[in-house]
Amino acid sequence: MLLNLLLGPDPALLGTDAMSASPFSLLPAASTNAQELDNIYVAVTLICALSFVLLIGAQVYFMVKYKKPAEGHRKTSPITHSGKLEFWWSFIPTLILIALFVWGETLYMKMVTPPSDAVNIRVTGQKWFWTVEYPDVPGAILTDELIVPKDVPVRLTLTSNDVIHSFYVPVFRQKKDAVPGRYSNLWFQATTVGTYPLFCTEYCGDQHSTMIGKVHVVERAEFDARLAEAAKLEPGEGESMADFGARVFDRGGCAACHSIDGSAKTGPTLKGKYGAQEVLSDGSTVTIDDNYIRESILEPNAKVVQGFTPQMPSFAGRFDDRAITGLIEYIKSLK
């Protein structure tokens, strides 16, 4: 039990590799600056013990050399003023403070000063969710999932629709806060293919444990070619638009609001609901058909669910009328 709560969630719930066996070694370094820092903290984590080691080992040597015999007492000798020893262990502990610092400022800057040439993502935090779009390929949007390509720099844009949200994706040793109505920037460069967890570090309401997402690591020319995919959003050959529209419910991270078993979440459960007749929260009701669904998709505010408050982001300009078609027969079918 202890050992798990050390080594953190199991990767294989979060759906990705393994990152660490025991708890006493450092996560991998999936990115250039990651592994920088891990230089730093284990060049402190050595001076730290060496000083240790160092007082430590004085003081039991003082003890037992001056301890008191067993018989009488040791008259103390004459203590006398040590100039260059006192200037010794101002001046060489003060080298060592101004190259940690010297060393620590320079990756600093490098981490916040993105290169020029790096891919630009935007990333939005929305309770529970990300939300993560890229400029350069329109249509391109994915929730809860960052693809990154291997080796080439990326810089992300951060903000959120509601409360302060943290990005953080521990293999690439970033965090930043994202903070509604700003801007803000991390950028890194991936140096391991792979798919490493991606969490918020800031508590944001009651579901702030389930807002965990994925950061794939791939070749260049697999970042293209998932982006192209991404930007598709259209059913597939002999796909049932039910089916479309479940694909569709899981790329707007639908699922982080809305459950589809009945359970009661920030949203209302889609179970049974097609067809239904809902309270509003103005003591009015309305049945739920395609227009309510359509209506609550782009206007998600215009007729809140008595009970619930109005959070739900707008879909407008996000899925197109297929793709709303595809949610409507998706809600029809869940009995």
Ligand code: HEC
Contents of the next structure:
Amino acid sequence: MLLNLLLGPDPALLGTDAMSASPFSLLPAASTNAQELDNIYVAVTLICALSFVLLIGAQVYFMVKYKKPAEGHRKTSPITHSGKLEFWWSFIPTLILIALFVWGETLYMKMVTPPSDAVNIRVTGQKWFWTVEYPDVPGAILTDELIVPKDVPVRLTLTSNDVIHSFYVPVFRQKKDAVPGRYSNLWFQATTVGTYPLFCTEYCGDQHSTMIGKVHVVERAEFDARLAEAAKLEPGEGESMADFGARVFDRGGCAACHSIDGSAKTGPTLKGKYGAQEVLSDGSTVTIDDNYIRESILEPNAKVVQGFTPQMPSFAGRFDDRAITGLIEYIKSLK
Ligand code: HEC
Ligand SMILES: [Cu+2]
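Same protein, different condition: the form predicted alone was shown, now please give the form predicted together with the ligand.
After this comes the whole thing, all chains and molecules, with the earlier chain placed first.
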């Protein structure tokens, strides 16, 4: 039980590889900088451990050696201080601290200076999901999924649509705030193929803890293939419109706010909605038909459902007519 707590969230819940095999080992390091950062961390820990043993060891040794005798008392030593000793016990730690500073500062500068040939990716935080866009591949937009190539530097530009979120990938040892109205940068070069958790680490509302995504580190060729696949949002050969719509639903991150099982999340459930009557915030009612769904997707705030706040982002420009038709067919199929 305690062990599980130390190991962090159950990877089965995150849908990723286990973060660590043992509570006593560091998390896997999957980027070049992560490995270097761990080296500093281990070095500082060892220096602290050594200093602790030397200091406390000497203290205990002298406590026992010069224990006050049961009877009578010893004379205090006439020695006042040793300039030589004091110099060295100040000078050596100073050198160690300067060395640690230079080591840390060098790595820090490296970590905040993206190489000019890095792949650009835009990441936007929003209650309560991450939107990932690849500006070099038009149309490639993902939700809660960051696909990055292995052994290639990647530069993220982070921002937020609402409140402050914080982008955190433990295996890259990288954390950066996503602030509304501002851009912040972060870069890394992944070294190990795998699927890793991505967290929001800034409390951003009551469903903050569900703001979990995945980072897929893949080979360069697979990276290109998956982005090309993400960019073309078209019905496949022999795929029904409803199945295509289910894929669009997944890609658009609709599930972050809409359940298909009848339970309300940030938005109303979409189960059994098609053809039903909806009560709007102004008390009027509307029938949920193709036009209403289309409007809900392109202009979500035109009609707001009673009991909900207008938090849905517009998908105008992101989904073409075919994708919207797919969504309508999919919602129609949710009986
Ligand atoms: C950030 C959360 C969020 C996301 C993401 C989101 N929605 Fe919504 N959606 C809402 C909220 C909140 C409402 C209710 C308020 C309103 O009508 O604007 C809503 C309303 C709707 C409605 C009207 C439902 C009804 O019962 O009348 C439809 C249809 C809809 N969304 C479809 C979608 C689709 C399709 C997607 C993905 C492409 C999506 N939404 C993504 C939050 C979201
Ligand atoms: Cu958040």
